[in-house]
Each structure stands twice: as structure tokens, then as C-alpha cells.
Amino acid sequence: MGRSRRLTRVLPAIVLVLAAGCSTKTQPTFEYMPDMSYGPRLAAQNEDPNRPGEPVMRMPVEGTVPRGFVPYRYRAVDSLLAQAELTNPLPRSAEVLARGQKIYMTYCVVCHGETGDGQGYIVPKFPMPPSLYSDKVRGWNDGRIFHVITRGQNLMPSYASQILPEDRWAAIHYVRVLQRAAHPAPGDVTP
């Protein structure tokens, strides 16, 4: 019993000058390389001091790619290729269409019209577009029409930064139902 009473006497005491000795500073004694931690705030779009006549932001280093990017391997002028070797990867489902349908009522309709005349809100102050369903875009695959999507031809810009890739397919699909629509199948209508 006499060893276990001396414990109970030092371990507090013990206890007590480890804790003191495990206090925390808030301030370092030493700070190495201060310049690191407290460097002049510098707006991106401001000139860097270091190179006159420069932005502080600089251009990433050419190839640099962003991650889960996947970049579009065709030039502009390569729309044949892209023909050739792009087939749309998406089912044609009631979902799918849906999709496509708000995809091209979002961005397309504008210049192409509601069902793909050309006839396009801003149509009487530019150019008006050639129709989706006459005879030379129907005669296009979907990746040649992915292909002018993505990187654009002659008046009409690339839509690469503001429709995803799957929503281009998506408005492809819904492009085909409206040349369906324009130009029926003996089938499609009934006697």
C-alpha cells in the first residue's frame, strides 16, 4: 500500500510539469524567410513590378492541360476527318431528346430557329443561317455536325466553351428529329 500512495502523491506532480512544459507561443522566437509570408498583395490584371508592361497573371505553360479535360483533337479544317471518324455516342431515348431539345432552345434557336428554318430571332440583322434540314446538312453525319459545334464555321462561333460535349451529341439528336419533322418518311405519315 505505501507504493501506491507515493504514486498518487508524484503523478499529479508529474502530470503538472509535463503540461507546463507543453504550453504553446503564439508568437515564433524565430521567423524564417518572412518575405514568404507576408509579400505584397498583387491583383492579377495589375502591371508586375518585375516585368514592365506585363500582367501579374500569367499565361499557363503552353500544353497545359486542366484535369478530367479532354481536348478536341481536330483543327477547324478538319471537318471531313471528323466526319469520318466521330459517331455520336449517345442512345437515341426519349431523355436524350429532351436534353437536346433544351440544349438547342438554349443556344441554337436564336439564329436557326425554333424548328430549324433559319429563320432565327436575330436573322433580320445578320446573315441569316443555312436551314438544318436542307439537303446539305442533312446529308452530314453527326460528327461532322459535332465537328461545326464545336469549333464553328464561317459566321456561326464555336460553342465548345458554353455546351459540354454530351449536350452537343444531346442537340444533335434533337437536329435530326426536326429534319425528320421537315422531311417525312412514306412511313411517318398516314394515309
Given for the second form:
Amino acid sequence: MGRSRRLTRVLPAIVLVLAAGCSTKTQPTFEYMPDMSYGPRLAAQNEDPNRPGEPVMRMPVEGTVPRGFVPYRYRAVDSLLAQAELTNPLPRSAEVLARGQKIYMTYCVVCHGETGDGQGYIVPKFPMPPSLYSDKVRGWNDGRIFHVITRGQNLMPSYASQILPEDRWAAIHYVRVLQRAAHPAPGDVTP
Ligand code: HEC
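Moving from the form predicted alone, what structure would you give for the form predicted together with ligand HEC?
Below is the entire complex, every chain and molecule, led by the chain shown above.
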């Protein structure tokens, strides 16, 4: 097939594509398979036509919780109660520690630092957070630390909406690792 012959075959297609691209109309004259473009869609924030004055998006029924969700029963001031009643449900396994390290290095490290000394990346722009291997925190049980992560404490905000409860417990196991690294037991260090 000669070159000019090939061109006469392809040319109409090129012209057609160019013509379609140059159209000045805002509405296409022909829609190929509009499918569900114009379905009767309700936007979540709009008024619900079936319930005048109410948005389409509905609030959960009052007094209910999502399936599998266990509400946190302790108020911010109930730290001693949390300390007395809560225990870490997770074993100190390699898997849990790896998860805890991931959580710590994602959420806590920016303030408390890689070793837990309170020298995170955003310090001193953020006032220096306390060490996590102080005698004070080493003396706390896991429930008390869980309470701080869940409810926050003074300048430290609550991480309840960002970290799942089981991930909080795992992070606490990792905080214990940091404490042990800062205060090794006699058998931990070989001379
Ligand atoms: C935005 C910075 C910030 C982040 C992120 C943060 N903390 Fe804190 N944390 C603080 C500050 C500041 C305090 C001291 C609050 C106070 O003055 O009582 C604190 C206090 C604590 C305490 C109590 C220490 C004490 O001596 O009273 C614990 C335990 C703790 N944080 C653990 C964590 C863990 C675990 C994470 C990650 C899940 C975390 N924090 C994330 C800033 C932070």
C-alpha cells in the first residue's frame, strides 16, 4: 500500500478527532453511553427530600455504639481508677512489640523522641515532653499509660481517635522496651 493511499484512509479519522476537540458547545451533542451519569443521586450534606429540614447523612441512633466497639469508661480525671482496673490484654510477643514500635514511631516519636527521652523532632517548638523512662512512668502500670494516651494529659492531646485500643496497648509494650533500654537489668548487658 502506497503512502498517499494510507493517508487518505487515516485522514478522515484525524479530521474527526480535531473537529470534536474544537467544538465550542458546552454541552456535547452526543453522549456515548452516559451510563449512570445522571442517576438520582443524593449528596450527603444536602437536605433529605424524604425528611424536610434534615440532611441526607444521618446521625447514629442515640445511645447506640458500633458493633464491636467498647466505649472507654474513664473520664480524664479518673486516671487512678484506670490504673487500678485496666490491664494490658496483649502478650509481650515479638509480633506485638513490632506493632508497638510501629505505632510509637508513627505517633509518639515526634514529641517523646526515639529513645523516649522527650527530645522529639518538634521539640523545642513544642514544650519539652517528659521522659518516658522516668521513675514516675516506670512506676505506672500499663493501665495508667493507656489512660494518658486515650484521654491525653495537660498539653498532650488524646490519641483515642487516631490509635486503635489494641495498638495503644502494643505501643505501651514498646514504651516498656525503651524503659528497659534506659535502665537495663543486670543480665541485659554483657561486659
Ligand atoms: C504532641 C506531642 C506529644 C505526643 C505526640 C505524645 N505525647 Fe505524651 N506527652 C506529651 C506532653 C507535653 C506530656 C506532658 C503532659 C503534662 O504536662 O502532664 C506527655 C505526657 C505523657 C505521659 C505521662 C508522662 C508523665 O511524666 O506524666 C505518657 C506516659 C505519655 N505522654 C505517653 C505517650 C505515648 C505512648 C504517646 C504515643 C501514643 C504520646 N505520649 C504522644 C506530648 C506528647
